[in-house]
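To begin, one chain is listed below as structure tokens, in the form predicted on its own.
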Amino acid sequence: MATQSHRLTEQASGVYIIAATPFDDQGEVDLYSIDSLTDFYLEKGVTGFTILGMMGEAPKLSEAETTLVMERILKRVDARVPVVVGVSHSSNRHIERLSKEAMDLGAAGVMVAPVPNLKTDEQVYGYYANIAKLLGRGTPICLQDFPQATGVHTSVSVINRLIDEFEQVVMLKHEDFPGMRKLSQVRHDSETSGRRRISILVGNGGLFLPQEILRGADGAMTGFAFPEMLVQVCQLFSEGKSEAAEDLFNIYLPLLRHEFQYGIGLALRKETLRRRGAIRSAFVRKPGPVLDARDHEELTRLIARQEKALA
């Protein structure tokens, strides 16, 4: 069970890395690589973890594998940083069961995306309200706003209503695209109306991180294979060194943009992690992308250019 000091709160900031789920070359969960990847992320200075998200290939795991991955990472992290567990599912009963299991194992909170095909504000609000009531006040919730994947638009008015009515809603994973105006509006509404200020961490591969921080984001929740850049950029912004932060970000931008490609991005990210020694295999479970020789050549060239620019 997570201690109170490790529960997810409205004050969360920094980099919550979206962790990959390592498999071996036969597609089985690789426990050795789970440990080495966890150590890699911690060594790079991440503030927290988010596991079993879309990048973590959670829908491709059996229930037994889901529990295995959760247990392994939470044990390896050993409460050094908060761990948020993705519990999104088409079944509310499954969300309730998985959330309880995650919190009992020591998770800091859970992340929930809406089920597909919710069309109106009332439907989106109703879905999240039911989940919040089901999980109760003891389970901190991160709302995942990722309409590119879910097809569901979560409006600012719905976000504000959930903040007002459910104290367990403590974080927004902002991943709308384009959506920086939404981020600004959520922040503006909390500043001008006295509304509770929640944490906002941003996704979309970190592609817009500098602009989003300047608009009020508290950090990043994404899985870029060079997490030290995300950590350093957030730290520089927190120190008021915005120009230095953007200069550093720009060095990594070509590779960040390349890794962000829909469809092939996960395979590129896993291959980069493999090359960095964080995992033993870049295997992506089917259905999933496979890199060809040209893809490998492009990745090699971009990494070499990045290393040269950093030097």
Contents of the next structure:
There are 4 protein chains.
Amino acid sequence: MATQSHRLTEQASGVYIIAATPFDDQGEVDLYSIDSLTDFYLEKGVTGFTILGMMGEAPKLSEAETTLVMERILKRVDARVPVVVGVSHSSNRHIERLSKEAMDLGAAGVMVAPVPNLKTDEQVYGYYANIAKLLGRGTPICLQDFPQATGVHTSVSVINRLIDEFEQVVMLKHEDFPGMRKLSQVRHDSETSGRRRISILVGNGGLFLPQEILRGADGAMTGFAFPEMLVQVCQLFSEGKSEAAEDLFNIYLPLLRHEFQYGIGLALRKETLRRRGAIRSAFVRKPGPVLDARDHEELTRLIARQEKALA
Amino acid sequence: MATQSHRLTEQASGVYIIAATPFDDQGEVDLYSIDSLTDFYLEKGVTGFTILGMMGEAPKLSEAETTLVMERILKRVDARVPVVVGVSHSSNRHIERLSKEAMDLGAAGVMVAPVPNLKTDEQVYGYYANIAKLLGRGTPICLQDFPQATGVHTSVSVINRLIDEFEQVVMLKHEDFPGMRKLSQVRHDSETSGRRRISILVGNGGLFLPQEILRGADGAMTGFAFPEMLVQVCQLFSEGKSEAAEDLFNIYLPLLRHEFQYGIGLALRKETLRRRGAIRSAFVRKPGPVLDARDHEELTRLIARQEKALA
Amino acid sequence: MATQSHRLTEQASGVYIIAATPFDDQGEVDLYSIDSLTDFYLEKGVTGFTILGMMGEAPKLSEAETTLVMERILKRVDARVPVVVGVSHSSNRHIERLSKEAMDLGAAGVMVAPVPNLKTDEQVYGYYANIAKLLGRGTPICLQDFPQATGVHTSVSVINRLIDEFEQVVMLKHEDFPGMRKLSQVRHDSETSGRRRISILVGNGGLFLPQEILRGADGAMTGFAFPEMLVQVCQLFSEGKSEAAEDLFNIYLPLLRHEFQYGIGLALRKETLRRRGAIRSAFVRKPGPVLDARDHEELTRLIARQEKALA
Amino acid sequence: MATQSHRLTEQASGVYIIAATPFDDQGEVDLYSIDSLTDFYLEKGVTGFTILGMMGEAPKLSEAETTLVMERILKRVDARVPVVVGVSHSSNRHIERLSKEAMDLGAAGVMVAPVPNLKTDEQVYGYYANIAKLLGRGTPICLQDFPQATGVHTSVSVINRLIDEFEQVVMLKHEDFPGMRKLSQVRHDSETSGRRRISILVGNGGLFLPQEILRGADGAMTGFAFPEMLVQVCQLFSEGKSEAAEDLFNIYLPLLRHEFQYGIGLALRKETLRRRGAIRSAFVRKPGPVLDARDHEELTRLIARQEKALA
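Given the form predicted on its own above, produce the structure of the same protein in the form predicted in complex with a further copy of the same chain.
What follows is the entire complex, opening with the chain shown before.
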């Protein structure tokens, strides 16, 4: 279904939006909102999508819902931009099955975070090596390096070894915190040693996006509810206008920092997307964060201040 | 399907075996071995079953496999003993759905471990209270208190509050470590304050079973590959023969301690069950522990020593 | 030595600067820089000091150095503003001894973070209750609630219970993350239930200072290297100029967010203080973070951008 | 002061007892009991001492007490057996100072556990490499690999690299859990690759001592309150009587397993040592575990059962 040009490669850059999964107020998957949200992201100019990630509440979907959401988004995107599918799971069989399903449906690649309880470099390497062999060369892989959520630390030497041994490893979602030196090291190692240069997109809500781009990141993979800013910032940086890029970024920084709060950040994002008309309900599946009146009021104030600053 | 007498109650005692899920050497669910393992456990005299727990590799089963395993075991047990079904999941909707399915198929009750990231007493209480309301009075609940795996600490006061407010909370799987004082406190609080006395079965491989029974536990919920010992020890204790019970326990303690090792313990258990003819393959789904030659040799020696001590 | 008016009370507000401990390039305590840094903080208008905290590298000082630093700062401050002394330690005897020494030297109160391995509400309460009894009514206590560093979660109900039972508990250093709802709850509970209202100063580098003041915080207890901003923001909020306050805050937010990085944040702060002439060396004791050329360049750029935005 | 023969080497084997630090009932260091405990350990035939470890409550001693305890034990031992001194600390300067003091007083070597927050192989290696360089070749080092307490995982490749680069690294205190395969790997790597073979002594209360000796461990470094068993077991193994060794071990296993409980285990050990006349008080410094009546009764029963089994 997808054209070959949308296979994820080391050249990927820009904004891969981490897509929310919209539910209705009863918690059922809302197909209408999937479409409207997909349109919203496309209109804002995102370069690609990452679906069924942690922020997409993937672990709370049934298998049928997982397929439904994946199909619906891929159909709506209609091969206009690449779509990466999160396939992290406690069972390798499941990762293999879901990856195959995703690629068959036209996904550009898959994103994999390690299972918990991997402790040493050898263990982390071994885990990813097994997955890479299981999926084969035909399935581009994005490594999700998010130790705050997984408890697993992926060292620069493990990343380099995976790059050297598996051509299907084409992207790093850089989400270690603090992690700027790690980013610089991965970049440095590819520049000085003839190592293949993979794509690095940054997460953590984009909190350090300008600094990370200046250190060699190729863009962002995050779910900030104002993706147009991320898009413009990446664009300005690519044009060499780093000061203008960061000026723009800083206008949004207060709200971006607000969304950066783990847990409740997802509820804030969905509510912001709802207010912007992108989805019909901000429902988060249980157990999950719920905004109270004070949270709503605070969000309203921050959005109003942002609008004023942009005016 | 199940008779009402098999509904899990506060009076539950003895040995609820944590059942392994048998796979063949290719990792497929092995229905033949499910039957033979079920028969094995029943022959050894277990009081009940707990299926689809962590040791049952439940998170590595697909939804269809989950149903398949549950149906097969429940059918084979044929209401001879109560079967508790592990339903822990990151989504409450899934817990609700799986619990309903289990109860409809004849389960005696469900076991629930908390999701990670619950930090305070209020949060742990809130989590379980929501689950209890969702499942309703008709679904007996066993609280799985296993902080080494979940990272969540369930205090005595939370346990007491849940006992007081939800009649469907009828059992505690006590698996905190070290946790003997907690066990004594829960017992003490029910004896002195008129609080409902629930069943307490102990986990952690049974490492402290004699001490825990003397502190008021009603038996064990664990997967030691020689369940006949657990059965006899509980029987002897119930007859007041605590010294004989502990003498017997101690003969098995070296091997039990060996199985107590997190991670590799599951592979050791499955291999022991295979050697005993209960299952056809010791396969553990990936990523998971794999025994090497040294591990096999060590296990052989420990089993031989145990047999000699029993002779 | 200190006047009674500097005893820490529930009315404390404004900016209690978390003071760095200056070393020379060989790692020896630099008394000259202690004086210059103390002067720097006072000139910037801080309301109080918090010394010997985690950012003050307190666990890396010898006992003699601890006394030396404490004496030197208290002497230099000369009772102009209150000084809170961090006394967290794995031994209660040490906390008692150091607290007595601090109070005798003129400290306004002490700050205590819990030891690791406290899990339940009862355990956290028990820990603090023991400390409060040990120190007595004459030693004002600031509770440091910083689970990211300690692994201990202090619930609202534990905080409330400590407020109710120990009059010496007069301040909460609020540093849970995300923690804004907790802040609101502590405030709400004191407003609606007749509970004593204690001072709440916020940490986490001040990343959410405006939002937290709007939720009822009384100020900041953090070590941002531009304390004059914190002072002005608190002042503007106290005058009801919340929009102007947040406008000012946001100019500094990019750098403040940069310092927020755990670990390396301390090296960035000390380097910034060095550049501003407040200390002579940015040395951090080993093991500890060291800035590389890229880190320096990045910091230079962020400071330059901040200066331009302020111009 | 110490003879050169007591410098710790790769040939170390047998039982290095982790010495408790005796206090009186008011919590003051009890010099009389230090002497009697030292005599007790020597009478039981230990090969060496490890003092000021975690079980020695080292982090709860003042600097003066640390020196006092170290001097007293070293004097009492009087160079009859080697004494290893725990010097783990958050500051490298402190490790250097304490190590020098220990070696000057006649210690055989020092034991170092890594600081928390080391995540990757490179970070763990870097930490230990810095310490090794700081202490120099003249100070034999025992690596304490105890991730359950430190949160740091030291991989086989890091251990091997340290062995290869630093001749002063002569011993591994193996305390990872489960960790038997790691032990086998370290041994295997030294046997097959011409790598220097260092001493490996096992911790974790000795819970797997027979298995670990069969896998190549040279003995135990733990604090079980019946050290004579550890001594005899090591002796029997060295004579090739592995079955007799394990038979003896298993008689003590129930009590040893009981002491294995983290936290309360220390209180149980001190109480057992008190009952055996080795120390005058079982006091543990606060915050710390305190035995209640039920704990005492349980301990009494387990000791009585052990005595009966030995009779």
